[in-house]
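Below you'll find only one chain, the form predicted alone, shown as structure tokens.
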Amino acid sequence: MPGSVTFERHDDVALLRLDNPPVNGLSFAMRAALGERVAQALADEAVKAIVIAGADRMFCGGADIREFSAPPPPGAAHLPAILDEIEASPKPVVAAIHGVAAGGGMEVALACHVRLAAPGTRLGLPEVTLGILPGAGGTQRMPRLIGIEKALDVIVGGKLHPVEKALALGFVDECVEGDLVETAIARARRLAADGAPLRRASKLTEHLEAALGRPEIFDDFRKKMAKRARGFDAPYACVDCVETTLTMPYAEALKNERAVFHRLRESDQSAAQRHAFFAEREVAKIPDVPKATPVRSIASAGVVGCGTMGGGIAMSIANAGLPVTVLESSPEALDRGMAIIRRNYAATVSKGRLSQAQMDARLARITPTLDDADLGAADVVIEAVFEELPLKKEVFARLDLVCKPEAILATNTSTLDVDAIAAATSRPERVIGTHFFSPANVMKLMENVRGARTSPETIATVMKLSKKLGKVGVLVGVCDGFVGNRMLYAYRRQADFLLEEGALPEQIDRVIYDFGLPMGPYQMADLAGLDVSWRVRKAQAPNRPAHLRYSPIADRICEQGRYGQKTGAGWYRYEEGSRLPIPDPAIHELIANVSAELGIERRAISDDEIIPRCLYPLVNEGAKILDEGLALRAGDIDVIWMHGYGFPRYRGGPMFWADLVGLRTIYDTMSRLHDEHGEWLAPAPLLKRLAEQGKGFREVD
């Protein structure tokens, strides 16, 4: 019966199977069933040994995350106590692991005396990715099994490891090629017959003794993880709990681990990371593109343009194992682009993240060309030329003539009208936006932009392609800037107005960085290049509504030929060969001059003013986008901002963060800003409705 633990007798061995589809999650009911079946096996005198296995496709995917927000039922089974009973069993207990053993499922296996795993199994303790830590002995048993430093890597890294790695690390005892369950039953029976002392993880001391004279292990690890763990609570809590293996008796350390687990589980950070976990899975669900929608096979691709974006897109496609033809307009541009691709791959090889053979294989999949006709056989062609609508329309008209009729034509535009681009072809149903983020071979987000006539088949195919490329594809609608950049404009406009009023770029960047983003708006602009957005602003100028005034500071900087890191100067200046931003008095003077021209008396801007002024308008724009149906869910907006702009995962994305702040607070602030700064800061109707109703964006989803 699904949702239970079955009990089978194989002569003198009891086989307990976790059976709770789809991942055999340890729900409240499953924990109770496991405890009952373990007690049954221990009480049965005919049973000499026990095997714990999983039904169907995996051993156990861990706790049921949806139950984290619910109070446990009265008398709920306590997983740590059940695992202590398994480990203390006088009868040998063998874990037969296949598919996945993650989180609480891995902790069940750690409590067993022997762990056998099938080929292809992945194992680990990923709790840290949900803002918690292993709360059923994982921080105590793993270090005793494999050593402090290895355990820190496993627990804080939060990855699922292939069985070969788990075997090498020591938390799997054997990889079984044949019948896993039969082998586990035989091993359990042999252990019972041998009568040798059982290997109980909590009693192992060898690795702890080796670490006793090296207290620096933990501080060294904290320093090593500081950059990637910045702002997160759970990684540091994991290290603290592993450290108690040396400073507390086992029972006391286990009690401490559980207390820390509960504290983290109730935190805003864990709620945010759990929201992120589910939101990333929801983005693939598109109401009018059901699972049964036909998906075209993509066996080859083309890219138009071999500049920064085109080259990165080509690398993403080659990295996914697909052949890609890259088209450029001149031999010089093509040679320059291919040279950059080679340098990028070589840099990855030099860092040990790619072998020379892998680099050679990926380069071999990229075919450079100057002839449009060479794109004729491609299943999908992605255009990545300058962000100018007439140019893109011209490219699509050419592609329409040379590409096979069933080919999908995609534009990498970050702002332009996909419908206008599609109108240049005879196949608007096969035209879609694929907005990659720079650098395209690194960033995980793809905003997939559906036009008015984009077919469900095209959408389904491109969403699947996103996944094949290792990206997170999010479907959005057509508007200026789509979802991410439209919100970014609102954020940047306010940041620029703060500059006019008295702030400096380095102050705003520092506050935004301290909030948790990887960099502030001005460092990000210098990295991306100021000329692209300048070109967009100039193109939009004739049609820009009067109430959408923007600060002229960025244009003045571009007029001086300062385009960011690539020219050695932008909002900051840069030393030769360095990416370190250096505040520039020349920019300070330029900003002050603009303030004077606009008749603005500069004042001291407090750090506390910057977050509401920058991020509340960003949320407000997100509310408009959601109300207009340009994003399917508030969670989709959060995924875009986490993966495309580095919004801190421990805050759950801007819309989830807004719910934590309180929509009434944000609405009241936006109302004040509207009064002070004009029509474009009017509170979004959806924000107003939800604030008045005392609701959050989560209730829109």
Ligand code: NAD
Given for the second form:
Amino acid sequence: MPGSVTFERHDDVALLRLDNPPVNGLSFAMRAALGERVAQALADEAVKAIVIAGADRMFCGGADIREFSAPPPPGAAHLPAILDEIEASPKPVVAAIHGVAAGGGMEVALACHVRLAAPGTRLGLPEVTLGILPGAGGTQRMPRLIGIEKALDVIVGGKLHPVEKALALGFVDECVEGDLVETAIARARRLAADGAPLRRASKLTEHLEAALGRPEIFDDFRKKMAKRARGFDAPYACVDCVETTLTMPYAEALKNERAVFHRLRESDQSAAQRHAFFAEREVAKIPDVPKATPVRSIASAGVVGCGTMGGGIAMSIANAGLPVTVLESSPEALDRGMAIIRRNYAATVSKGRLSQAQMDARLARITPTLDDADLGAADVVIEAVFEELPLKKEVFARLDLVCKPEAILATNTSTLDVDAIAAATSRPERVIGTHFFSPANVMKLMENVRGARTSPETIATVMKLSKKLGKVGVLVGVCDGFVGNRMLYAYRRQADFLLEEGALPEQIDRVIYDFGLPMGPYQMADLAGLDVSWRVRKAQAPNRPAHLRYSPIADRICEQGRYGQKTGAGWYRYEEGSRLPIPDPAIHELIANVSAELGIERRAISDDEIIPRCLYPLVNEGAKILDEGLALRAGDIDVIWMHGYGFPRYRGGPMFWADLVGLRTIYDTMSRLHDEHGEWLAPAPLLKRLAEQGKGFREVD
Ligand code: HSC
Ligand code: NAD
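Switching from the form predicted alone: structure of the form predicted in complex with this ligand?
And the full complex, kicking off with our chain again.
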């Protein structure tokens, strides 16, 4: 649908409505239509004032992002010029905003003389989240309207703000309780009748004058955002453009904004962030679980096990406003788990991010119990007991007895077979994996694991539950480690081999951090604790294929009782009460000894070798997963890695990044590494096929 801008006359007021479902996006066609309608209203002598509103669900979600991948068509209408025309109009122009005004949509509103909004509206400039900046005057009008510092927060923060906040900040003039469009028409008519000077954002000087002589605002802001903006180009470009409000005349600054907008739009970072935006929406689309699939309502939940994960899951559920009953195996474990939940909430209150009243309300939704029967009424129960198959089976058999027949039973297992767990119940179609990531109350990812018999209704319900919990649910299939951890093993394994060949943990961690992940594999292992995976490795040892290379370094570290941060030592050592990893000569010696034992002559490993050696195998594993149908799309894998492991969004996830590197390059490198280092590095058949066809993962059906 190219969309349209409708023109209605209400006596002497022209009502222009943006109409381009689903979000009234400003496609090229829409911009042209807006320009024409504005010109029509300005030319029509009977029109004394103009109202701009949106059709259906919202005012406008901004420029049509789908069009960003291609160059503008010849003669394309130029939005900044149209907005200048709106602002310069001698006839009053009132924006009547409902639903959402985002990006270019917000910029349309900023060009109007008055902004009225309905209750419940969300407004903002989220361009930065797409790796670009407001390109239609937003970096110039917003600071003039609300002041430099507030505008920096709005533009660099990229959030959509509730109307109350927008009102307080000053980019909405009034929240209208009654009929928005009628009120806007009346206001526009009155403004025309009054003939009072119109408020044009680009002409306002008060805030700029207040900021003159304080150039440090910008550097202070850059420093403040450095941690969150690490690696991203767009936040810095936003600050630079806002800074031009003080250093360039308006027209020149607008030209500059446009040039920077184009540069960013064509960058790999923006392509990656746009991919992330669409991939996050694609994950909800499951071919054999169509939109019309019935969804069970979830009014209450249960959690079994109140340890690290169970406690976090219970908090997530309570935070979403649902009552949750938490079952433990002993009063001591229950008290300990509940105390940790209380402590976590209290820490958030002390940081000022939660009020005491909110904490009390959330805690009141969590009911601790030792009695299975208390889970009888729950619509969904999530199990998070120890990672032992016999125990999980026993728990599921018990749940099957006490839970109502239509209740969904979910397991948070990270490695076990969901089908084996489902088989312990009489309702395998209502059993599913819900693999949360630690800390479960913070991390946004849920890998929802579909068993062989999980029903479409169960899948649809749990995908909806993920959304309700404020998480991104990605549907995956059953395999060892599911999608995320299976790929993580592939990467970590190579990192360990690099240690044997000559690298040190701090070198690998630094290179991975500089690539953009929040931390490298060894800091991550120390944070998570080394003992759990050690236990898993010991259990798997009898089945370990002898022909595949195995690094004993991690086992040796565990044998010394070094389990990571919690024991003050792991891959690094830690000072009392500190989380700062300190490289440890004892570990260097341990690694060198392993190299010597294995007869490996240590060599200098260059930083440049580390990314291909660690991350290409990760991508290779992703290719196998895709080929095996365990993830629906390459984009789903990207979403898992961005939300579960902090893979940098400006790289779009590992599969998108791989496409940018080029699958030919990755395949050739994998083939060479396979020859040099053996079986673990055999290129995936899908990688080979795509490389030979000159295609990318995005082209896999
Ligand atoms: C921009 O505006 C740049 C400006 O500065 C203008 C520059 C002008 C050029 C100057 C030249 C010099 N485009 O999220 P939902 C699709 S950049 C295309 O589930 P909700 C979405 O993919 C833009 N498609 O809905 C989905 O499609 P599907 C800045 C868009 O109600 C469907 O719409 N704006 C789209 O939960 C429903 O989406 C933003 O960053 C778009 N802009 O939330 C806002 N927006 O059904 C991005 C959505 O096929 N959008 N779609 O899967 C959002 O944040 C949310 O969609 C809303 C609605 C809050 C708008
Ligand atoms: P944990 O040891 O911290 O907690 C397990 C809790 O289960 C303990 O409090 C224990 O008392 C309780 N429990 C044991 N048997 C029980 C029973 N029969 N009935 C009720 N409660 C019982 O373990 P965790 O790290 O929270 O892991 C729980 C599950 O989540 C495991 O399956 C694990 O693989 C998975 N998981 C863990 C992580 C992680 O990072 N820790 C991440 C994802 C998934």
